[in-house]
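Only one chain is included here, represented as structure tokens and corresponding to the form predicted alone.
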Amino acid sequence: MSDTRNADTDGGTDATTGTDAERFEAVVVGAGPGGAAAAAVLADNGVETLVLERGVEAGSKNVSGGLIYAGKSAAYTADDLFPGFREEATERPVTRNYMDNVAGDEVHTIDLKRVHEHDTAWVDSVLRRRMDSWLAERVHERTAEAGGGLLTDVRVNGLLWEDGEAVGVTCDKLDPIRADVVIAADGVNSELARAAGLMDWEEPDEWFQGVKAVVDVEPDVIADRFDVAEDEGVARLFGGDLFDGVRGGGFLYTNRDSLSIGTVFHLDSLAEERAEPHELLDGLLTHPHLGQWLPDEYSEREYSAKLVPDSKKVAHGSPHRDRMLLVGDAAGQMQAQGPIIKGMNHAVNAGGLAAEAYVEAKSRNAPHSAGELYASKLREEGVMDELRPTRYEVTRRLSESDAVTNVLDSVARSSVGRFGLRATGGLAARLFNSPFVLGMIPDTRTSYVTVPTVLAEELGERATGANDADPPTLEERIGELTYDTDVGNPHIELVDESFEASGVAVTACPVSAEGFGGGCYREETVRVNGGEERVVSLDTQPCVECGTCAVVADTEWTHPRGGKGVAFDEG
């Protein structure tokens, strides 16, 4: 354990177990911007509260696009919390957004001015590992207070059970903990919540799949190349058909001295298409478009690629069993509806509520009732409303079918969906910055790939200049990574090797690739009874711990033991 800080503790033992227990009224599993919110908030009010973090430091372990939102009828914000968060934490406050629909070297802009500021208080660029480490600090200031404190590099391991009700959290390198609530930020691979039978999202169309770089950029060199000024950003939002058909688009935000530059993919289209992930990043980092915006030598700090859930299809409506509550990603808080991509917002919300709601169930004396009134809170305040839209529930067995895809391209690739389309570039603008329209977008390539290419086509302007970015192989990128793993002692456990079974994880994969024996998952053809075989085989070096192969191949994925894995230094 690298930071024990002043966590004090008072033994106890478990009726069940017969173990040693340490007691805190509250324990907190995670102290990304969920966490982080909801043990503010429970340490403000008195609440002795343990914050457990997986991390070697707060943030290693994580990765965003990444923005974070201020919702204006947000009941808790980032800054509302933590005093300095903006001046200290965050990279730039992002002033302008844009949406870029591209054909080829054809490039169609809509400005999001309108959905960017629609309920927005404040958007700011971040990275993981200085943001969450400088929330870490605070938290640590905040429950130490309260008579709790912050554990860094401690693997919550699962739940301790007592006459099948669930009283607290069990750790790789620390006793069973008891605690009177459990709130469980562990994020979209969130153990707790696969324990407490919470998390059955297992099918790849209800996941998308990220995949980011961090370049370079001197602050002169953004200020000058995206006009802005040292408190101003840009966040650029690419679709079309840039990424082979794949369902999904990509993303360019500035940070105070790098570019976070990635793509965002419906997981069952990569898989369907056999798409590799870094690939489609370096076809976006060398696009005609791009070359405007990146620096005269491209340096790449860190490549990374993590999973978030689709809120419209699974976040939880109810997330809580027994004494534990889900925030974030675990809850699958994550809302990605077209231009529309909110996370962190949504964490730190819904964080402050489930500790609110924790608070406000004891002062009644029943403190077991928790869970119902942050279910309940998560409803009246529209978070509901804003992660599962009723209205795509409703159009969605419609507007997602097969057939009714078909017709739509075949109608926008038209002579008269053209001739449409030209007529109402304006429309299409205003449709773009509609949350009520976005809110029920169908998750199909007319949304991502047709519309956008076909207003390329007809509305956009050929991009000029050069682009003479040279990204790194991907043997390159893994090999810049940090990593403490087991070498020969993978956690990883192929259930079936053949390649049918597991064979797209060669592919979708963020550190694998066809023909590409460095990576996670190899191919490979081996001689079986005087016969040949393709078959997967895997080495767990290069992980990056995005749990992809857990959701597209026939694989038992579980984290590294204690704080083995890859540590981002961006994140």
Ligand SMILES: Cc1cc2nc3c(=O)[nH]c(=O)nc-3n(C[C@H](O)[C@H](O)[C@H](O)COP(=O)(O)OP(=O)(O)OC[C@H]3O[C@@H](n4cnc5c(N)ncnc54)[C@H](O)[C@@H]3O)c2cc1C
Second form
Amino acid sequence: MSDTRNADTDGGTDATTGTDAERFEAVVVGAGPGGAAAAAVLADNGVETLVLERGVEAGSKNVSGGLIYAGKSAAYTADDLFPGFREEATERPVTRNYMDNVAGDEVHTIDLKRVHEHDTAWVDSVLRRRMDSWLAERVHERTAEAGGGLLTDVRVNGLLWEDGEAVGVTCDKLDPIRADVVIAADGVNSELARAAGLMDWEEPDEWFQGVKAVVDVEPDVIADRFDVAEDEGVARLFGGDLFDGVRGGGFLYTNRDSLSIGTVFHLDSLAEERAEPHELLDGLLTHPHLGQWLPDEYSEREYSAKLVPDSKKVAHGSPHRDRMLLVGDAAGQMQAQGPIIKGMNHAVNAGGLAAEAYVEAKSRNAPHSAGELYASKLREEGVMDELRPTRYEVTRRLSESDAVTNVLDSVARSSVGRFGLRATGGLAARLFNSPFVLGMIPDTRTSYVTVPTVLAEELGERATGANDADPPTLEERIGELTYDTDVGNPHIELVDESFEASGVAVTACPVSAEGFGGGCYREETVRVNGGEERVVSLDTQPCVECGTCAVVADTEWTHPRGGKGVAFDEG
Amino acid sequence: MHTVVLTKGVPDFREGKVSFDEDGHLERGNTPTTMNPNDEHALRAALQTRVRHGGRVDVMSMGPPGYTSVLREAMESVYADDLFLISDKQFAAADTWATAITLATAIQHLGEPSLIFAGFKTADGETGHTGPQTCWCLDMPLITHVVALDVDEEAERVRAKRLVEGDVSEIETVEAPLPAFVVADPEFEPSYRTARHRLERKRLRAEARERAETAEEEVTFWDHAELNLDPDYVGLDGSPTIVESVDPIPKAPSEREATVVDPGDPEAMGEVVDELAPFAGGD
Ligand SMILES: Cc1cc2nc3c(=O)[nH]c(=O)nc-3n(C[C@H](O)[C@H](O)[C@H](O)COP(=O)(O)OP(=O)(O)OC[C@H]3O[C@@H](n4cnc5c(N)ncnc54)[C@H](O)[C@@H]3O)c2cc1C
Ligand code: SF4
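With the form predicted alone already on screen, would you show the form predicted together with the named molecule?
Expanding to the full complex; the earlier chain stays at the top.
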């Protein structure tokens, strides 16, 4: 009511033509690490920059595992761009890294020190609400100085087109905005990348889904159980037969006064196995091996989930169109180096490079060439090769075929294979520590499930001690989340409600489950013409905006309108 | 653009601490004061004007010294600049007319503001007179029940949408030359549809948060001497309204007595069930 009433007293611009649109030199969409880095570099170069973030606060929509890396060879890192970053925005420097291979109760641990330190200046654990809102404050100060600023609670809902060219953005609550350059750092569910035809959400095997619990722990309990000082932290990864054969793994990172424990799975595998992400997470949380680290009283601060792109498959070689440049997850720049996940650092680096490209292009009086320049910087800086290693392209065709996987699996499981692994236990550790090998690791059962399982069976030791953690039910987890629901304005529409087309969403959606009526997707049987039909129905109220159903089901998917939907407190 | 907002402190009825003396007069000393809820809309309208057109927003109130907390609230919520409290024993017990004369004089004292905003009636008196009467004293055009407004600085005109007879479905657009007096309706919705307006609002918020820390010390007090007002024309002496009597607000029903029942005592629980049984049948 009030919107329409006020429209013409606002000097209303025509949202369709945008002829009258407000203008900024640069518009950055999204205030995650990618957007923050881009905006900082633009502002520092005197570019008038407006940053638009849809969350009520930067970080309220974001989830990561999360370890933020600073690459030694990266052009831009978070602490370079934002002085004080490590002291004020992160949780703990990670000083120890392990991989735990699990088979039943048997656990075999590999020290991942080497791979972890490869080309790494530092690694810190982070929680996104805290980190992103800290960054956003700095970004606002710096962009305001250059004549712009950062606004939260504004969702960009599309591109502003003029003669078939994208020349700016349109928003839910603001008049259209023109810009000489648009940096789309709007994350994995980038509506802008889709609008520009640079990304589709068709193939489940191009994505991972991550689910995470933040567990409340006193700092002295962390010190005690992990044997670390205040300024030290631990990262552990988990693989093996913990996850019902679903391809992927688990992680545990120490924060200041909490633990981030989660799982990341190939979305195609999750969908195929009809696995329930929250149950797989519970499998990890309640495994006897984890008992030694969890506090006596298990208490979860937050349950969260999100998709991540697999850069090996979707990193865009030429992530730009017209005057829009994609950075970070929006460009598919999320690197899964075997079990090690690197997305935030690439987003920061790409954000910096995109901004730099624009500044250079402008100084040559050719702002339109910013996109090309950015793409060539990604290549020249070696970013593209890290994201999509050529050797992976070569090995994948062979290793990802079912026939080869089955043979390899059988070999690994055979007595010969077992003997080999026993004999070369040390070698396995060296292989896991090789970034070169990890870069070409095939995304198959063999590497995620079989080898870790056999390693644990052959070389592992029985996990002693008890784990009496009692994680909350899905219903309790959803109930604890903060939502500003958009009743009557669903942000997802189910296009095909048949079970064949969209049924997998019931299990794959992290806040839905088979036989559970309080989540987003539900299976229903309806009577049609005397017969019965299985259909799915959707209620978006408890949606955590992970994006899963956009890929696995037949939906029209957008983000909730500005500021609406879930707001994570931890992330 | 210089705007002034009139706001009033009212007893905070929510606290349930309102008390009256034997004659039925409100005992202000014992009742916490809060900003009249309807004034917030006036403040929002003023803020919207400032965000879009720059300038300043001054907030003015007439009342006892304790009203400084209300002025501080105004500074925090809508980032007001200067705060004025018209306070003097001589102004006590003023009716709306005497208040209007006092406020109008104080506004003139400020110079010539372009827009003056007032809220739609107070939560205590509920007359809705003060705004229009002040406007009459100032001899300005008056626009009431305003739900949206825009200023054309060049033409020195204000254009507003107002509810006709308080009905949301009937809205008329009116225009007036500046300076003008605007009474904001509770339906008033500020709107910031451009990024620059949003950024400006954010900037003002950050600035005001700092200022608000010392807001109560920064209030400017004016008494009758400062405003050159004749005591015969203000306060109780200047009030033509005579209050015949005041009906006290009926008390809430007294709290019922509670009986503590031990759930482990079967006999006591039996009694509870007997008590509840008739209701279970829908009686
Ligand atoms: C479970 C899990 C574990 C992970 N672990 C790690 C890890 O350990 N280390 C690591 O480096 N990476 C990890 N990642 C990946 C990492 O989170 C991402 O790669 C990284 O956040 C990408 O940064 P970005 O700036 O591109 O996008 P994001 O951080 O996703 O930020 C995008 C921003 O854009 C905003 N936005 C989106 N759409 C709009 C719109 N239309 N209008 C306005 N604003 C919009 C969002 O609200 C958000 O703030 C993990 C991810 C998950 C899910
Ligand atoms: S409804 Fe879709 S986007 Fe929302 S939580 Fe479920 S799978 Fe994720």
